[in-house]
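Form predicted alone, single chain, as C-alpha cells, below.
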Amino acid sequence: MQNFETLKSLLSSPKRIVITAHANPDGDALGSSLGLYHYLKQLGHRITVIMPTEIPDFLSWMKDYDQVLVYENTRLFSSNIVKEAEIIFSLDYNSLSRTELMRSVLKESTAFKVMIDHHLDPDDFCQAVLSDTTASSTCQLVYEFIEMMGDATLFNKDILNALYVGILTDTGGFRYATSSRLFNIVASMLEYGIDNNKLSDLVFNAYTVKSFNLLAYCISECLEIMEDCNTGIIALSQADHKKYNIQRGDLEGVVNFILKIQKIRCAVLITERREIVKLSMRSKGDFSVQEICANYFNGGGHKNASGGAMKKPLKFVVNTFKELIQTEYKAELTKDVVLEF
C-alpha cells in the first residue's frame, strides 16, 4: 500500500475521519464503508459515514445502517463534516466523478486521502492507495487493510458481517471474481462464526412484493433477446419508472437475471432518468463489458460486472449498444467456449 506507514502514523491517535463511497452505493460500496467504521470506532476515532446519494433499503438491517449522512438530503451538514476531517477515506471508487454532488467538497477538502478500491485505472487524489483490480470487493482489501495494520484481533461480527456483505454482492454469490486468496478470507470468517445461510438469505432473498412484480415486467415486457449475438437486453423508461414508481434499489440484480438464460453471454439494463440513461453491463467468461463500459459509454468496472451513462436519449443509447455489439463484438460473443475441468 502507498505511503502505509504514514498512514498508520495517523491512525495511532484519534482523528476526525469521513468514509465515502460511491453515488448509488450497492453491497460492497457500503459493506465496505460500514465494516471499515466498525474498526476505527475501536481506535477511538471520530467517523462519519457519508454516501452522494440514497442507500438501498435492502441492506436496511445492516448494524448502524441509520448513523449514515445521505449527502444529497443533507449537503450543508454533511459539507461541514467533510471541511472539518483531517482522514478521509475513498472506497470502492477510483474517481471523484463517481461520488457526484460530493466530487467538489471532497477535492477541496485539505485531509489525508485514502482510497481503498478495486476498479482499473485509478485516479491520482489520494496520498494513500490500496488499488488492487485482483480483488473479489472492496470488503476484501477492507479485511486485507486492517490484517495490514496488524489489528486482526479487533475482527468482530460487525465488522465481518458488513464485509461479507460486498463479498456476497460482488462475487454474484461466489460465482465470479473469485480466487483461492478469497476463500481463505472468507474460511476464516466463518470460523469466526458469521452466518452464511443467514447472511445470503438476506441479501438474496431481499424482494418485496414492488420489487418483484417490477421484475416480473422487466422479464416479461421488456426483454429483448439478440440471438444472433447471445446478447440480452431490458431497456426501462421514464414513464416505466414514473408507473413503477422505482426507487434506487428496486432495480438491484435484475440484470443478473438475463445471465440465466442459455447461452447468453453479454446482459445490459438500460434506464432512462431524468438528464441521462445509465446501463449496468454483466457478461460470462472472459466477455468483458468493462470495455465496452469505458470505450463508449463513460464508464467503467470489472471484466464481467460494469456501467456506464450516457446523455442521450434512451432509443438512440439502445440503437448505439445494440450496432456495437452487431459490428464489434459479434465475432467474440458467438464463438465456440470449450469449457474445460
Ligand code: 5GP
Given for the second form:
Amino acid sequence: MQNFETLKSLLSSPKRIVITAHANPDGDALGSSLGLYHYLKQLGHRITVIMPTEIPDFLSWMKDYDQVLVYENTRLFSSNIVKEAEIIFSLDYNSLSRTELMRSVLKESTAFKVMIDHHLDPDDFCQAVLSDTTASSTCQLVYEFIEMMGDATLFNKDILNALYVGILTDTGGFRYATSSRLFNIVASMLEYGIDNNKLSDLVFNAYTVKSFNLLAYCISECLEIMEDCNTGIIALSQADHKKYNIQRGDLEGVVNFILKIQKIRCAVLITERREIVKLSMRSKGDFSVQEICANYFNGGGHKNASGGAMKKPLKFVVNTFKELIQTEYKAELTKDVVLEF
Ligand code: 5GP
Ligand code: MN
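The form predicted in complex with guanosine-5'-monophosphate (5GP) is what I need now, so please give it after the form predicted alone.
All chains and molecules follow, beginning with the one already shown.
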C-alpha cells in the first residue's frame, strides 16, 4: 500500500474520520464502509460514514445501518462533517466522479485521503492508496488492510459480518472474482463463526414482491436477444419507471439474469433516468465490458461488470450500443471458446 506508514502513524492517535463509498451503494460499498467503521471505532476515532445516495433496503438489517448519513438527504450537515475531517476514506470507487453530488466537497477537503478499491484505472486523488484489481471486493481489501495494520486481534462479528456481505455480493455468491487468497480469508471468517447460510439468505433472497414482479416484467417484456452476437439487452423507459414505480435498488441484479442464458456473453441493462440514460453491463470470460464502458459510455468498473451513462434519448443509447456490438465486438463475442476441464 502506497504511503501506508504515514497512514498508520496518523491512525495512532484519535482523528475525525469520514468514510465514503460510491453513489448507489451496493453490498460491497456499504459492507466495506461499515466493516472499516467497526474496526476504526475500536481505535478510538470519531467516525462518520457518509454514502452519496440512498442505501438499498435489502441491506437495512446490517449493524449500524441507521448510523450512516445519506449525503443527498443531509447536504449541509454532511458537508460540514466532511470539511472538518482529518482523514477521508474512499472505499469501492476509483474516481471522485463516482460520488456524484459529493464530489466537490470531497475535492475541496484538505483531509488526508485514503483509497481502498478494486476497480481498474484508479484516478490520482488520494495520498494513501490500496488499489488491487485482483481482489474480489473492497471488503476483501479492508480485511487485508486490518491485517496489515497488525490488528487481526481486533476482528469481531460486526466487522466480519459487514465484510462478508461485500464478498458475497461482489462474487455473486462465490461464482466469480474468487481466488485461493479470498477463500483463505473466507475460511478464517467461518472459523470465527460467521454464518454463511444466514448471510447468503439475507443477501440473495431479498426480493420484495414488487421487485420480483419487476424482474418478471423485464424478462418477459423488455428482454431483447441479439442472437448473432450472444448479447442480451433489457431497456427500461421513463414510462416503465413511472408505471412500475421503480425506486433505487429495485433493479438490483436484474442484468445478471441475462447471463443465465446459454451462450450469452454480454448483457446490458439500460435505464432511462430523469436526466441521463444509465448502462449496467456484465460479461463472461475474456470479453471486457469495462473497455466498452470506458471508451463509449463515460464509465468503467471491472472487466466483467461495469457501468456508464449517456445524456441522450433512450432509443439513441440502445441503438448506439447495438451498433457497437454489431460492428466492433461481434467477432470477439462469437468466437468459439474451447472449454477444457
Ligand atoms: P452496476 O452495474 O452494478 O451498477 O456496477 C457494476 C460495476 O461498475 C461496479 O463496480 C460499479 O462500481 C461500476 N460502475 C457502475 N456505473 C459506473 C459508472 O458510471 N462509472 C464507472 N467508472 N464505474 C461504474
Ligand atoms: Mn466492489
